[in-house]
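Next up: just one chain, as structure tokens, the form predicted on its own.
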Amino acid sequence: MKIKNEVITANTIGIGGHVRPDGDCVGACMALYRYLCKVYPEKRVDVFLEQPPGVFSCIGGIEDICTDFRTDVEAYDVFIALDTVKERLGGAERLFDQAAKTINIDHHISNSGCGDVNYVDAGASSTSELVYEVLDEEELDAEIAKAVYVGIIHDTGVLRYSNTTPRTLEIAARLISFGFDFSELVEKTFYEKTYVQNLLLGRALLESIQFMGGKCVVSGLGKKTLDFYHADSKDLDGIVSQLNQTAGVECAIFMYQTGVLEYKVSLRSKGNVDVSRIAVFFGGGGHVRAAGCTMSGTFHDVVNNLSLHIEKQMKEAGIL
């Protein structure tokens, strides 16, 4: 598929990601935006996240997002959901449903497709690399290079994961050749930290506690930390994966309140656990390594609820 052939009757075209868009959301979103602003600056392009971390303040015209989901456009011509299923659109729900044509490019494993047009590849590395996939290498530049190469790192982790193939690989070397500081960009929006963000980390790993032999470790974060820190969930981004790094752990758990008895969950796995089930069984989705989840209950019967999934894959796998 090229994504200039689906769109070219289109006047309005509106872009829309998942609710706390995370680095592969917003790079193939932004790469996406610059795209058809480039090569059909006749058309209406917009495109629609909840605020992004100020990390991605590097993508040019990062700007340009309507962040209030607010437009004076009735219906879309073509409405494309990138990176999720469209019940995750958050504001941009209603703009997917009204659009005449919708399309839907996503690599999660548990989505099934929701557009007219589907593009959805559980074997790729991120929706960024199936967005580079759609468009005309020819008409790239170094800023559309740049939104992609950021999407391609974050859900990599950069080009360490078990997702990342030749082909990833062959992806990211075209993409650093338009030139941009692919260096510096990787410390910016990677592995640097606010302070905050090192306070919660140390938080949580301080109260984390290894269950199942050593094999499972579960951490969480009440709603009085979080507002003590004056933090939200971007300050939360990367402790599960610091977490699933402890040696002998086969799954990391960490979950933060979002209300009276609501947890946000996230899952992390070496391989041996299965997580997109089990974030799906609790209705939430993701891969197989990487997935999420929003649960109802204490923490310990949220843990508990997880572990009973948790346990049987373990066992069916031999490692238990």
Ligand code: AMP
Second form
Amino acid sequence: MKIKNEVITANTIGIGGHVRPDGDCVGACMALYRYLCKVYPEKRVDVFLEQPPGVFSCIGGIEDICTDFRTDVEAYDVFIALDTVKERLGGAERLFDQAAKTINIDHHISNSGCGDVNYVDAGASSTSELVYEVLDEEELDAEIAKAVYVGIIHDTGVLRYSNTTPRTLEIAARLISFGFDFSELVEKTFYEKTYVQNLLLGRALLESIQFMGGKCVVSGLGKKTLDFYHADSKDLDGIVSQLNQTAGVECAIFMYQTGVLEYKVSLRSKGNVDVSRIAVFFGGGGHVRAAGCTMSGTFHDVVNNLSLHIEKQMKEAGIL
Ligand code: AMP
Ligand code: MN
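We have the form predicted on its own; now please give the form predicted together with the ligand.
Zooming out: every chain and molecule, the one shown earlier first.
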């Protein structure tokens, strides 16, 4: 798919990504937004996302994002959902539903395509990689390249997870040739943590519990702790990956409290357990090795409900 063929006759174009946007979501949305603004200065292009984490302010044009989802466009000629199904578009779901034509670009295995036109490839490292594929090379510039690069490095753990393909590295090589400071970009958006983020990571690790003979590890942060640190979901990125790096662990669970009896759950796997299947069962989604969902109950209810599925898969895989 080339995006120009899909939007050529549109006068108004909206772009949206998932709630609690991560690096891939922000990178993909901003890259496509900047590209369409550049190629079609005469068209109205708007990008809708919840407020992205502050580290992404290094992406040019980030202040253009409509974080309140308000617009005076009655119905967009084209609305493009990136890195998600329409149900996770948050305030932009309404705009997607009203649009004359919808496009969905995503790499989640749990997404079967929700647009009139779909470009969903679970084999791609990131939605940003797919966005790169739909753009015309000769119209890229350093700022667009930077946004795509941010997306790719965030979803591949800086080009190290198994979703990194030869094509991902080819694209990454092409992107850094635009000359932006990729080293600083990786340091500032991926590795650097605030003091509070480090404290929360520390607590989560300290209070983690291994079970299933050490093949599973779980940790959680309750509302009281989050309030004490004035923390929100943006401060919890990376905790589940660190848990999953524990030697011997096949599956890691991290959850934080979002309501009286409600948790946002993140799952990571080394590959033997398909956590997307488990997340989909509980109404969420994701990838084989990284998935998420929201679950009801106490911390222990959530662990018990997840454990049944994890244990079943481990037994099937012959590792338990
Ligand atoms: P997280 O654990 O939130 O970092 O998410 C891991 C992966 O699963 C990401 O690709 C998310 O986009 C996806 N994901 C997380 N929560 C959900 C959900 N409720 N529905 C669908 N996909 C999700
Ligand atoms: Mn993604």
